[in-house]
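Let's start with one chain on its own, the form predicted on its own, as structure tokens.
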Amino acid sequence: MQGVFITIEGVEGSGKSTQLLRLSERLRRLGLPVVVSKEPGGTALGRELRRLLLERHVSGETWCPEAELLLFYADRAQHLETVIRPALAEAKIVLVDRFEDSTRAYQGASGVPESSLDRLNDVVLRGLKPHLTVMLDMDPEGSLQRVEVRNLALGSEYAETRFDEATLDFHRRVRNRFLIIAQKHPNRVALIPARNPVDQVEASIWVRVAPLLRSAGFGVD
């Protein structure tokens, strides 16, 4: 039996985490080996640059969007090397928050030449693919009215803000890139509406999910 790599990619506000917890807490119902993570932030490195890259930067300072690309290729190899590689090679269900597409959305959108993307990956992931990637798609007007209820709801305190801030302009250009993606990838990416209700994506994500699994043998009803 082989592991099964699953990513979760989206706009800011488009349910990632929510569908994430459902999909995890199903499949440990079923009794399946589940390994969840994230990027920024799935290894003791990665929680240090997590808040480097998604807190605001006080000092003021503008980094170039090479610098920016670089710390998240930083964390991804991290953690590739010491959680994902090694739970796929103990036949376990990988469920990752974010990973390579929202690299090529985010700091594509930035400014960020696809060739350099292409050399990065090629260092870093070494030709490893998710088996599958949920999209969840939803127009970054009604994204970030969430974010906004969201970040109000957790307070001052909540700092991972600095994308969020983002212009719109910025936004739908993420969105734009994600969609392409999706287009390029059709046999990989599972693009879901994410302004439907919470229960119909879960649904929509378990239909693409479930045939994965038992492809790779895993007991799935």
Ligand SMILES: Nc1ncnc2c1ncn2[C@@H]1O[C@H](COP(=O)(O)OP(=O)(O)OP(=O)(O)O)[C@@H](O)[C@H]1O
Second form
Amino acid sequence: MQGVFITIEGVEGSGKSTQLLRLSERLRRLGLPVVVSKEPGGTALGRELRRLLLERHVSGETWCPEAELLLFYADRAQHLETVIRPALAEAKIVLVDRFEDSTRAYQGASGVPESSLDRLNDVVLRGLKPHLTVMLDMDPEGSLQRVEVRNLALGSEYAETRFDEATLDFHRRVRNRFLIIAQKHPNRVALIPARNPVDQVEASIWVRVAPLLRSAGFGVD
Ligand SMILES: Nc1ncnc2c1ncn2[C@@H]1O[C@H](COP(=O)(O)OP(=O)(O)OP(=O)(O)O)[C@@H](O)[C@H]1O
Ligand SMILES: [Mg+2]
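The form predicted together with this ligand is what I need now, so please give it after the form predicted on its own.
Next comes the full complex, and the chain you just saw is listed first.
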């Protein structure tokens, strides 16, 4: 049996972590072998990169777009090598919170040319693609409002939200890039309306995940 690689994507606050947790719990209840991870920060070194990427720095210095891009791909290379590829080789179901499409949407919206992304993708992914990408789609006005409520509830030390301070316009461009990716890869990407209640979103995701797992030989009934 082969492993199954599923990524979850979407603008901030669209419900990725909420849904990934629900999906992983459901798969565990079914007794299936699940590995849950995220980017950036799916490895110990990746967590150091995550801190470097997302925290505000005391110096006030910010990464230039190319440096930022390379740090994201360094995180991905390490994650693929030490977590994702080994788990797939062991026929596990690998669920990853943000992956390549987030880099394309966010760094693309920050002005990194598509050709640079393509070249780094060749070097780091070496042809590996998720079997399914769950793309949670909603307007950034609503999603950023959710983020605000969530972060207030979590307390001010929860400060990994550098992107939240970017303009709404930036987030709209990110969303559009996600939508273009979904259009370009209709077989890989399941576009799911994320404004709906949590249970409904979970059900829409399951409709796409269950047949994939079945076809890979996992018992989900
Ligand atoms: N369908 C939903 N309806 C209403 N609220 C939701 C829904 N899904 C998630 N939420 C709430 O919205 C907030 C953001 O959800 P979550 O953290 O899962 O989003 P995320 O996409 O992982 O965000 P980030 O990109 O910042 O990691 C949380 O407080 C969560 O409880
Ligand atoms: Mg999250």
